[in-house]
Amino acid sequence: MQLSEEQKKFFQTFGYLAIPQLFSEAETEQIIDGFEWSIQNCGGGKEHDGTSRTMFGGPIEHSPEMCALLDHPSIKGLIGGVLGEDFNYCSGDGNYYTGDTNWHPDGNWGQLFAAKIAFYLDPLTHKAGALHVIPGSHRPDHFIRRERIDVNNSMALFGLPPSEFPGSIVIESNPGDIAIFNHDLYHASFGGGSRRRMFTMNCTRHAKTPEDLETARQYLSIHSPGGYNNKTGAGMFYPTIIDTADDERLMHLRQPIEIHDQLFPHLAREVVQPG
C-alpha cells in the first residue's frame, strides 16, 4: 500500500493512523501463528498465568516467517509513508497483556522521530482492551504537555476517570487490522482479558544529520536490547532476521546495528574468521 496525502496529513496532526485489514485472512491466521511460536518458545508464554504482563524482545525476529513482515510491501508503504523509504526498523516487543495499561507516550522527542507498529491479534472493542488515543497529544504544544497534566490521575482532577479522559477516542479493532502512531503520543488501553495478544515493529528515520545521529543514539539507548540488558546473541537483532536478510531488509537494519554496537559492543555480534 502507499499512503494517501490525505493520510499522511492525519498521521502528521494527530498522530496515529488506523488501516483496517491490512492483511487477507490468510496471511492473519499465519502472523497468528508466528507470534504464538515465538512467545511460546522464546517469549515466556509457557509460563503465562494471566496474573501479570508476559513480555518478550524482537517478536518478528524469531522465525523466518515473522522476519518477512519487515519485507511486506503493506508493512514498507505504511511505515515508508510516515518516516520515509529509507527507514530503520529498531525491534519490538511481544505480548499477552493482563489488565489496563494506563496512558503513556512511548517517548518525548518533540518531533516525528520515531513511531510504533501495533498488531492486535484478538477482537477487541471498548471495555475490552482496545487501544485508545488522544489525539494530537504527540505535540509538544498540545495542552496535556503544556499544563503537564497526570491523565491517570484524571478522576481527581476532573471527576473522570482515565478510560473516559475529554478528548480520547478508542479504535476497536480485529485481526489483521493494524495501528501506527508517533512515539510521542498518549495511549492506553483499558479491560479486556488476561491474555491480550500484540506485538509491536518500532521504528525511526533514518538518521542522515549529525543532530539526527545523536537522536538516534539517545532512542537506541534506551529502546534497544542493549538498553534493556537483554542478550540477543547478535547484537542489536536476534540472528534470524540478520541471517535471512536479502539487501532491501538490510537497508533497515544497518543503521541501528552500527550504532547500537558503538553504544554497547559488549552485546555485539562475534564475527568467526574462517581458518
Ligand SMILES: O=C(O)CCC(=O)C(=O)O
Contents of the next structure:
Amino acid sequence: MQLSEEQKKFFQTFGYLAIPQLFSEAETEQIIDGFEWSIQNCGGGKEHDGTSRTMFGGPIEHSPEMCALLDHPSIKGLIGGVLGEDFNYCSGDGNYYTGDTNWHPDGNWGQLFAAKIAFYLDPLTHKAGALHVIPGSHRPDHFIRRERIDVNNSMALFGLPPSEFPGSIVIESNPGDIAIFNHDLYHASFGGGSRRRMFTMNCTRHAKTPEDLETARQYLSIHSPGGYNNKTGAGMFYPTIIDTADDERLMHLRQPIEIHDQLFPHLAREVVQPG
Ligand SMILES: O=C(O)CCC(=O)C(=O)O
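Just the form predicted on its own so far, so send over the form predicted in complex with the ligand.
Then the entire complex follows, led off by the chain already shown.
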C-alpha cells in the first residue's frame, strides 16, 4: 500500500489517518491470535481482572509472526508514507484497557517526529471505546495548545462532557482497521469496558541532522525500555524481533538500538565472544 498525496496531506493537516480494513480477515485473525498469545504469555494477561489496565512492552516483538508485522508491505507503506521509508521502529505497548483514557497527546515535539500506529482488536463505537481525536491539535498554534485549555475539564469549563468536546471526532473501528496519528495529536477513548484490546507500534523519523539526533535521544530517553527501566534481554527490543530480522527490517531497528545502547549501556545486549 502506498499513501496518496491526498492522504499524506490529510495526515499533515489533521494529524491522523484512519485506514479501514488494511488487513484481510485471515491476517486479522492471525494478529488477534498473536496478540492474545503475547499478552497471555509475556504481558501479564492471565492476571487481568478488569480493575485496572494491563500493559506490556513491545507487543509485536515476542513471536516471529508478530515481528513480521514490521515487514508487512501495507504497514511499511503506511508508516513510510507518513515518516519516510527509512523510519525507525521504536517499540510500542499492548493492552487490555480498563476504563477511559481521557484526552492527552503522547508528545509535544512541535513537529512531525513520532507517530503511533493503533491496532484495535474489537469492534468499537462512539460510546464504547472507539478512538476520539481532535483534528489539528498536533499543531503548536492550535487553540487548545495556545490557550492551554484543559480538555478533560470541559464540563466545568464549557458545560460539555470531554467525550463531546467541540471539534473532536470519533474513529469507530472494526478489527483489521488501522489508525495512525502524530504523537502530538490529542486523543482519548471513553466507555470501552474492562478488557478493550489494543496495541501500538511507535515509530519516528530516521534522525539525519544533529537536531534530529538530539530529538531522537530525548525521545528514547523516555519512550523506550530503558526509559521505563524495562529489561528486555536485548536492550531496545525483545530479542525475537532482532534475531528474525532480515536487512530490510534491520534498517528500521538499527538507529534506535544504537541510541538506546548509548543512553542505557547497562541494558544493552551482551555480545558473547566465541571461544
Ligand atoms: O484509549 C485509547 O484507545 C487511546 C490509547 C492511548 O491513549 C495511547 O495509546 O496513547
